[in-house]
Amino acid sequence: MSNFIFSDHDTTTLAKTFGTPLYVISQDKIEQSINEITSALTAENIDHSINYAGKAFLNTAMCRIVKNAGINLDVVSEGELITALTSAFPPSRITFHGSNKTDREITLAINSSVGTITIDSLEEIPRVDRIAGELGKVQNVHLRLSPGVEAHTHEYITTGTLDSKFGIPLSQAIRGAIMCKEAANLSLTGIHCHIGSSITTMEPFAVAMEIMLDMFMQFRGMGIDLSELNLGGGFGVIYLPGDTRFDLRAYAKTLRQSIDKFFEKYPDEKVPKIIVEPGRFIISEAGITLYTIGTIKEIPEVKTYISVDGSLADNPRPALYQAEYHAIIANKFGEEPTRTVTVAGRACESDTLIRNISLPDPQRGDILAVMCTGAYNYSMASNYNRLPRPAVVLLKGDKAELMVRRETVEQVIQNDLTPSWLE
């Protein structure tokens, strides 16, 4: 018998020394998928910028390893950008997204100099012009395109289409590009879109890549000096074992072929800068999520419930998405599976985790390790029961600290009000 190492880390001292329902997330790990973004289009001799995209996990921490790695950001409300903000996160390297934008967050964006604004339908454009007038200021600003790609995900997590609450359909584009043409407080320095997320194979972005280039020249020809392409995120990552990890090296050679081809038709026109968006890609990996296991529950020759202590409260996803994840008992790595349960949460709700993983003997009081939580678990959680959201501990190299508390109880009512007539 032995327990689960995870990022060097002996992940049962973890559990011990900060609690469980914990979030862990490997500094490293992070690191590395950085690097391997970067190397993968550095290869291919690729003019690029990466944006993590701030929704999948963030907190001022993460903040300052992205803005350490060299990476740019992008957030998509209020809070994020504060948070980034309030970690000194360079406002030059953000780009603001977000479908439907207040004046106040546009305000706030152009304040603090983002760097762009991505501009999400045509009713966004006149606002943002005007805000940007009367705050006497010339705001870089991206137009989201809905390209028309169906990427195969899941038909939540598919954006590229074109029924789709994002973006610009593109019988809109030219329109929305004359619209920022012609507004006096906006330069339209590039075009963006997102097909999807987790896709793992190349031909969804061999093909938006071909429209969204077609785009760009018409822009260009319109005499609007585009000088960047964003074409966004979606990589998959490894949930389960067996699956398909997205490919980096094969799709920068699928960039690299789709620019060559297009640009030969335009010898004498400047290639863009490819902007990549990846979020999951860089935190799902180098997060893990520790439970501890408490009642087993066994339904003869129907099904075992192993209950833990968490919930879709910190992990709603397979409520959503009907998303699936790997787990092991941390502390009995290595050993056969000798039982095949249900891993349910603690929820007062239908909540289950994971469907029918077989496990080697769980018992009350083993640690559950769930594998590829670094994306969407945190920076989704809730407060459903009333239950207290866990501590994010950071990891690097043998070091191990805090980078979110554990939520209190006092902290889950501390803004609750009784109405005069109660008291």
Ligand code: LLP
The other form holds:
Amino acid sequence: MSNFIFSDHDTTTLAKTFGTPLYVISQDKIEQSINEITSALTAENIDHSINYAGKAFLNTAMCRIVKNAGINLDVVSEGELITALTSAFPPSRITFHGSNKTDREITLAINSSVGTITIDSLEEIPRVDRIAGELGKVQNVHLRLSPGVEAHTHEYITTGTLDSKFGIPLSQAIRGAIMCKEAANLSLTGIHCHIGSSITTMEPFAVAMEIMLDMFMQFRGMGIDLSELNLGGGFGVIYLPGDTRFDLRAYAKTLRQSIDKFFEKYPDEKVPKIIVEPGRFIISEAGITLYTIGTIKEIPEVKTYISVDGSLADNPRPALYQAEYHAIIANKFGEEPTRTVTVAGRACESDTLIRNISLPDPQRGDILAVMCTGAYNYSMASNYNRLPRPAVVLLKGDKAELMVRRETVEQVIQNDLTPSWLE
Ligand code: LLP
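Please supply the corresponding structure for the form predicted together with the ligand (the preceding block corresponds to the form predicted alone).
Complete assembly follows, chain above in first position.
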């Protein structure tokens, strides 16, 4: 019998030291993913920068990791922005996104001198312009366009008018560009699109590139001095054994080919800097969740449930998206599976984390390690059933320290108030 080692750490020791449920994040793996993206784009000689999409996983320590890795940060709310500013993340390297930004958020972003605000609708243009004017600043902005390419894991569709709350439809893009050009306090430096998440094929990116490069040159033709093209994120990861990892080399080649083909027609024009904005690819495989197995319920001729001390409150993705996960028993690593079970969360409803997984003789007290939980688990966690959120431990080399303390029940109830008539 051996124990499952993750990023050079014995996961059973981590469970013992920090308790369960526990999110475990490997800084080495984060840095490796970032390096892979950089190397692939550099190998194709693509002038680029990387924005980490903070929505996938963000806290002050993560901001420091991103800062030290030399990449930029994309935030989508006051909460994410203040998290970044609190960690001394350089504001000029922050991009502020959001489909319904409040005036207060726009004011905070401009006041803090964020590098770019990505404008999501025509309605937002005069608001950002007005607030920048009131603050006496000229704000760099990108326009988020909705190129009519929608990509899912294994397919993509193009539609004339994409029904999406995100971005400006292509039919309104020129109007948006004119509005920005006429706005005294805005400098339109680029355009943006994000075509979907967990994409594994290259064709949707090639189609999006063609459309976006065309828009880019149309904007330049209007005398707007654009220099950046943000293609969003969406790179797929390995959730299950047998999944294909996003092929970064093929991606970089696709971008290179699109650029070369397009700029044949414009030999004297400067090629835009390409910005990529992945969240999941950078953090997902760098994270696992450790649970302790509790009740085991065998329903004869139906199935066996093994319950863990976590739930859809710490990983809502199976319930929300029918997401599938792989798990191993950390203290029985390498042992032959003996039974097929369903892993149930402890929340009071059909809270299935993993359906039909074969495990080696699961027993109460065993530690279950669920793989690839770095993205959109911690960041989407809730207090359903008044469950406190798990701690997050960060691994770096042989070091392991908390990056987020375990929430307490006291913290869960601390904002509760008793209206006077109930006292
Ligand atoms: N940029 C923009 C503008 C986005 O909206 C997103 C994700 C990203 C970048 C990063 O995408 P990624 O590389 O992580 O796929 N909660 C869902 C995912 C929602 C993604 C929303 N936008 C999930 O758990 O699968």
